[in-house]
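Quick heads-up: it's one chain on its own, the form predicted alone, in structure tokens.
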Amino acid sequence: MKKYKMMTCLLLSVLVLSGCESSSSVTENTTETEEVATDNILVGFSQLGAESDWRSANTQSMKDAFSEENGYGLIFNDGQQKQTNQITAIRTFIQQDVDYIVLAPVTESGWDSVLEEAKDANIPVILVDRLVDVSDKSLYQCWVGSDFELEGIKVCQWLHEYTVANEISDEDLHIVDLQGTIGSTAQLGRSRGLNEVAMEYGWDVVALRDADFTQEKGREVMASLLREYDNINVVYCENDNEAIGAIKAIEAAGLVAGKDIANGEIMVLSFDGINEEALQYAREGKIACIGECNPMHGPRVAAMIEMLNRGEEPEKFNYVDEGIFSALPDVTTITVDGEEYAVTAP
């Protein structure tokens, strides 16, 4: 752990506390150079931006785990959904001599120059959430997330059961899957997950379509779903904002998001059951399913950074426990690769 670090360093940790930065907020408040002591070990984390109740719950994590009171100085980054900008953050990072740099980022690809420059500068790179596809697995010491590809299969194993217990037929669903930012893990993942079990089952994948795991963009694009197809009864959100966004669009065109899809309603499952709104969605049935995905990482990887501080080695990818919640008392347990899961309330 580095001993001295820049005044930019500790003005830039006194504004995370006041909320997210953007990345030029950053740029624009690294003009000091006075050197002062410190014993805090200084992380320089970068965000992916802020596109979701998860994510704006995640960053809460990080920041609530490496405060000046836990022992740290934390310099935030936001990189408004932007890879340039995280890569500009950790190159930044790396100007101001951080003792480690936590990175969740936009897309997997495209990493490998900025984390070998982290490498050649022996400052340790976390990942949290996402993973990146870099043909050199040490460039990152290690990763703390979900395993989104479970997900997808425990919510399509969901749809699975509750068919069978209703006596509804494979052939009469037709799914339509508004999937997460393109290219990011969690899209990969959960897409994987849908495309698997609709394969096992012959279920109708009418078609995918890029939501950005933001609400407006989820609407938007159910809406004109609607309008292009006439068979819909399922919609497989990537995440609780897509749906609150589908379920939204579904009304306006005078439609029901509901459970009885016999009976012309649309089904609407999703991810995360961190946003209010969408769970009480699923309280009241509009959403019938929701795959949690855990967005409390930060004591995760302030442990993994104490690990490292001793000199021991954490593991190298590292899952998050994760349930499955749903108010409609059909399905009250799944089991995927002989393992049960138990589904509860919302």
Ligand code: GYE
The other form holds:
Amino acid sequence: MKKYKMMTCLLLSVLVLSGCESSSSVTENTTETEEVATDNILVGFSQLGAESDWRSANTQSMKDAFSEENGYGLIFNDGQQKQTNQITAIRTFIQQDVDYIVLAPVTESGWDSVLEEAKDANIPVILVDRLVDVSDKSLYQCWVGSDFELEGIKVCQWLHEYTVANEISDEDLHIVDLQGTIGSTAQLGRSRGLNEVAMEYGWDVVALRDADFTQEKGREVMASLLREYDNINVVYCENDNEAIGAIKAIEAAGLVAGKDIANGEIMVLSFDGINEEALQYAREGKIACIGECNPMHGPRVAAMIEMLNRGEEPEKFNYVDEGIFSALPDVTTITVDGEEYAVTAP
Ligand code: GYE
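Switching conditions: you have the form predicted alone, so give me the form predicted in complex with beta-D-fucofuranose (GYE).
After this comes the whole thing, all chains and molecules, with the earlier chain placed first.
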């Protein structure tokens, strides 16, 4: 293991002064380096952003795992949902000669050159949450995250079982997909999951729109879809923050988010299960079903680093087990590829 010098506290602040009379200011801390002792393992973590509650929980899990008490020094960088920021962060980590680079990539393509630079510098790269699409898979050591396509299929399978239990015919479903950040692994997998099950049952997917995994975009996009189409009765939100936004739009339009789709209600489906407000909506039935997505990757990545430090090779792809939540009594289990999943209380 490489050793490194005592690092001083560095806080990179970008001060953006707004031009308006009140001259309010916004300070964004993009890079944080803790004071770390020699001998600790130095990790540079490029987090993609802070777009959702899932992301905040993930950031916290990583910070907790890579604490000084646990024998680490962490350089944390928030890429603010921009790949260019993440590439710059990785180049900075290389200059700082970190022991490991951990990357949660915003989207999948365009990582080849910077990961080659890390490889040339002999710095192992570990991917967390989302994947990169590179032709040379040796550009990263390993990955830990979710099976996003399976998450999507599970939620859609729940919808199928719900329609069977309530004698709703397939042709009466009119679904819109509020997609996550286009080109991200989570979006690609969840959109694929919906597409697959919709093809199987002949469901009408009315529209697919980018809502960037944020509440505000979820609200905005749902509001405009409701103006464009008058037959929407299911909204498949690719995360909980979008779902909260979509519910606000549904209610603002004088409609009801709920399970009674035969009588004009709009059923909300979602993913994550970490945001308290969304879980509360799920308990009330405003969100019908949530596909769990587990953000607690800090200890998992730390375990991989510890293996690499001992000269062992972690598995290349590491999927976490996840459940499915619903407060509606109609469906108690779903089966995907012969595997049974219990539907549990949110
Ligand atoms: O579901 C969403 C976040 O990539 C799994 O990103 C992650 C997704 C998560 O913004 O809330």
